[in-house]
There are 2 protein chains.
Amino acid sequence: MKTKVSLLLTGSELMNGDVVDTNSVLFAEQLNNIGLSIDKKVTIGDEQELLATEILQLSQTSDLLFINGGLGPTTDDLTAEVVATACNSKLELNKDAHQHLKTWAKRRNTTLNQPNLKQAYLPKNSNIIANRTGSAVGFSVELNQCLIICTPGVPSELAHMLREEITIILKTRFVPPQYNTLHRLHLFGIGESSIQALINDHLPAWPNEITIGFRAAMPILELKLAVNCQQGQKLLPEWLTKIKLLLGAHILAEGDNGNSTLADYLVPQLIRAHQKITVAESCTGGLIASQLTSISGASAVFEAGYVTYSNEMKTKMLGVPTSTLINHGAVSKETVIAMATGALANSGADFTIAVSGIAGPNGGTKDKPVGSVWIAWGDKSNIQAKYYCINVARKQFQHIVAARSLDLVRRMLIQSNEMAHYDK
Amino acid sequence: MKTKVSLLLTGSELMNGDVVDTNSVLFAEQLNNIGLSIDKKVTIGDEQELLATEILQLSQTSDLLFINGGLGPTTDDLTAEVVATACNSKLELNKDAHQHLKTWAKRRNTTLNQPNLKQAYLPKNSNIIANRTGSAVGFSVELNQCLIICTPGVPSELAHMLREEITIILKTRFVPPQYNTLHRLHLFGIGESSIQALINDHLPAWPNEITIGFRAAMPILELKLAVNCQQGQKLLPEWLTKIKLLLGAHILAEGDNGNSTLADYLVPQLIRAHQKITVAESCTGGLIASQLTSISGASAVFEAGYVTYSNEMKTKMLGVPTSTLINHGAVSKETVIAMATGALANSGADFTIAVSGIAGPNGGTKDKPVGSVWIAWGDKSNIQAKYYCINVARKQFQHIVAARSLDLVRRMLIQSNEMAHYDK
């Protein structure tokens, strides 16, 4: 029978619109990894009576109840108290929690004050759950045959506690561990429907035991292969190999949740290859350079970027001939190739990217509508250029152009002949 | 008596971690604006029985219940059906909804198919709520003296419906409209506790009728002044003037929700002043340029940006003397002033920014730890530089440096002598 899981999120900041709840995603991901899923989420502000009533009700309908938030030292942190009320018990000094706080204070060369000490008082019969970084320990209690697990609201503390402590507790109680696996492929340059069509055409015998799912982590697409039975577990390696062959150069990486930009994949690849890259940007205005340099270690592969927003600067900084700009316009194959060539020569890098386009909302013409962009990329021996029309809002346009540019270099670097189908 | 408001969010994508719920924020903001607030949120997947039970329960404890999502044409869109079940009634063809769908299809030069037509079937006695863009109309019904309002899950459709339709319905039923106001000031360069201290010291007679609240919309801080009574409404203009005088140059703008970067404020200001800006970036690697150029109309104020990540490129692209780099290092007052001067000369801009720092996690030394940064800014007649140590994660460091750099130019442009207190 399915384990019934509820999640109670607390905190007035979640009610008044000041904070977006991202902790739910952490819960869902970690639970999914061990084959559990959340059936109901409830969010309530810091209201003692409402919280206690809700905990009691949820404990009656769930096998597992997570409470998130309200473990801090201040008076609006109510979780321990309302759990005790729901359990019809009292708060008492928990020795393990007290020890944790003493160690925590010692590491900070400070002493415990009264508000901190409050965090050592937990409902009777609580088991504490370690918190590696923060002062608030987690704790679990049983009520109405439901396991209640109380967790900190700070996302980094929660993420660590879920991964390192809670999933281990849950595995022993709720999950037959060996049969549950979630395997992710991070993809770019191919869409969901194209992947589904490829599988239908080339892997028609795809086994039912391996469920295919997708997660759009813009601009990255994640393909999730989930199994939850012994047979699925047995089949997974073989079918994983097959689908990896099928998807080829569209695969950025495999493993945990994906990254936020293509630079997260390209920079390590350039570091491994001992190759440097430069960028000449018009319509993206520095976004590609900033994505590359947001990655730790970027200085090994990136020395110079040229943001040439005006025609004059394309000529002055990159040597684009005035005649090219006059004859073909700033948004043209000739201009981006001249930009890419100039950046390569000036910087001494191995790879180059140049982009010029119309980000909008103004500046479009009949021939070159808003969304038009030319991307040039290559190395000393081979600079290519491609035209795309990406008619979306300005900032989104800039992000898509950056992603495609970096992906084109990534494909060149792995010497892939496989073309991306960015528009599908 | 306070209007009790509940929000039921539906959709399996909200349960499995694939989607972060941002619609809650839209609800909270629009309700806040008219003096209402949400007491309880419940999130459930596309499960018919669970949804119907929850709607019935929430209707018994709420004056107003919003349901979000599940209005689409597919079989997992269950809202109309489960509301009908909860009301113990049936779905019937709603003439207004049918007319909306016919108009919607006509605008798209298409005809209604069977799945679309499903959207015209609503619970008996529903009143429809217009949806300007999508096929799904909203609708309201009464149950247990609770007004149930069903809304689309697509954020842009929801935002429009809340703003243009629903708040008007609510104002007539729940809110004494003339007494509720929320006024926002967008701030940068001063923290919450400093503002509170300033008010305590300089405006000790601050009236109870005007509630002060904050919203951290990183990197912007919003100060929210809320009134919900006639006396507060009367006092607001006078005290708003006083607090604006007190906060002076820390105020970026006033009005609706804030923007995402300092560039959103600086670019319009530069456009109005007919002034151009250039940037020379080391540790921010193009981020400042990309924030400036993410704003529509940036081409009027921005022509060139120099991403000089290596020492060699600082010399080659900006003319920073090799001796300066050797004697003072890349992260020094002398280097950033030379970078700023070089960028100004090369670009012909009116204002300049240069930054050089150690974004980390590697590269720090005892003298210049990770988080060290020099920012230079100014115009032809006056280039200044300041040192900060901002010891946070790499990407956050880059965003904070970008925000402070743009803010320093903003203050110069309004000729403010008021110094920012970025670290408080």
Contents of the next structure:
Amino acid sequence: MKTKVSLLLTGSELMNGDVVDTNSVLFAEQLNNIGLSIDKKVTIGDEQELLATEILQLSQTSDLLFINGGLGPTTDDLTAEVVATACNSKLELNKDAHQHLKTWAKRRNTTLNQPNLKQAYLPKNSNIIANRTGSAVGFSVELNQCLIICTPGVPSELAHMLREEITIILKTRFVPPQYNTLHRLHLFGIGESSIQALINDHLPAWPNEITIGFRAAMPILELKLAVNCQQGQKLLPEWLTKIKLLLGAHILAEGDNGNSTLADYLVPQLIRAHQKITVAESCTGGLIASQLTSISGASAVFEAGYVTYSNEMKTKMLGVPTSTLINHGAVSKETVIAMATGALANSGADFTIAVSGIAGPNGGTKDKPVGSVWIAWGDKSNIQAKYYCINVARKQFQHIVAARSLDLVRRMLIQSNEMAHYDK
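Same protein, different condition: the form predicted together with another copy of the chain was shown, now please give the form predicted on its own.
What comes next is one chain alone, with no partners or other molecules.
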């Protein structure tokens, strides 16, 4: 029998748009990993009566209710109080929560004040859920045979608690379906509609027992294959192999742990191959280098990059001939190849990326409209260049150019012969 799960998000800041809800994603991801899913989500501001009424109603229709937010030290943090009201109970000083606060204060060499102590008063008979990073513990209570779990609204604290504490509780109480499996593929350079069209054309007999789902997180797309029956489990290996062959080099990795940039996937590959990379950037202004150096261990594969925004610096730092810039312009195949060649010569790296484009919103011409970009990539024996027109907002343009550039090197490193046909 399916476990009915509800999520109640609290806080007026969510209602008026001051804070963007990212915590729902954290809940959904962790629940999916253990075979559970959210059936209903409700957001309510800091209104005591509304919150208590909603908690009571949700407890009558749910097996599991998460309440997120409202555990802080201020007067508008109402969760403990409204849960006590819904349970027809009272707040009392919880010794474990109090000790947690004292330890938290000692680590920070500070003294607990009265607002902080408010966080130690919880509904009677609450069970504490540890929070190793913040001042507010989580807690759980039972109401109408529903397990209510209350968590802090700070995303970093919630993420730790879900992984380290809450999933253990849930696995003990809520047994996932026997045949529940979720397999993830992390993709780049292809969109949902293109994937669906490929499946329709090349895998028309796709089995109903394997459900296809997507989660887009620019620039990475996650493809999810879900099964919840014995036949689906039996069929999954065969059809997983088929779809992996179909998607080819668009697949960055598979498994539960996705990453946020193409650099997250490229840097480990360069480390394994004992290869180094350099970059020569114009329109991206150092974004590619920044993404590379944000990865732990990047110093083993990245020693230098060049941000040459002006034509003068392209010539001075990278040796781009003045005649090339005059005859072909900064945004040209000839210029980015010269930039890439100069970066390789200066740095001694094994691979290179060079980009030059018109990020906009101004600067375009009839021949080179806004969004035009030339990307060069390769090694000492083979530098290639390709033109794209990516007519989007300036910041998005820069991120797309960075992602495609890194992906072109990734494809070269894995010796893929597939042509990259990027969806916007």
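Numbering follows the first chain given and starts at 1. A quick note: this is a predicted structure, and the numbers were derived from the prediction, not measured. For the two forms, the rigid core is made up of the largest set of C-alpha atoms that agree within 1.5 Å on superposition.
Trainee: With both forms fit on the core, is the shift of the CA atom of Gln48 between these two forms 2 Å or larger?
Mentor: Yes: Gln48 shifts by at least 2 Å between these two forms.
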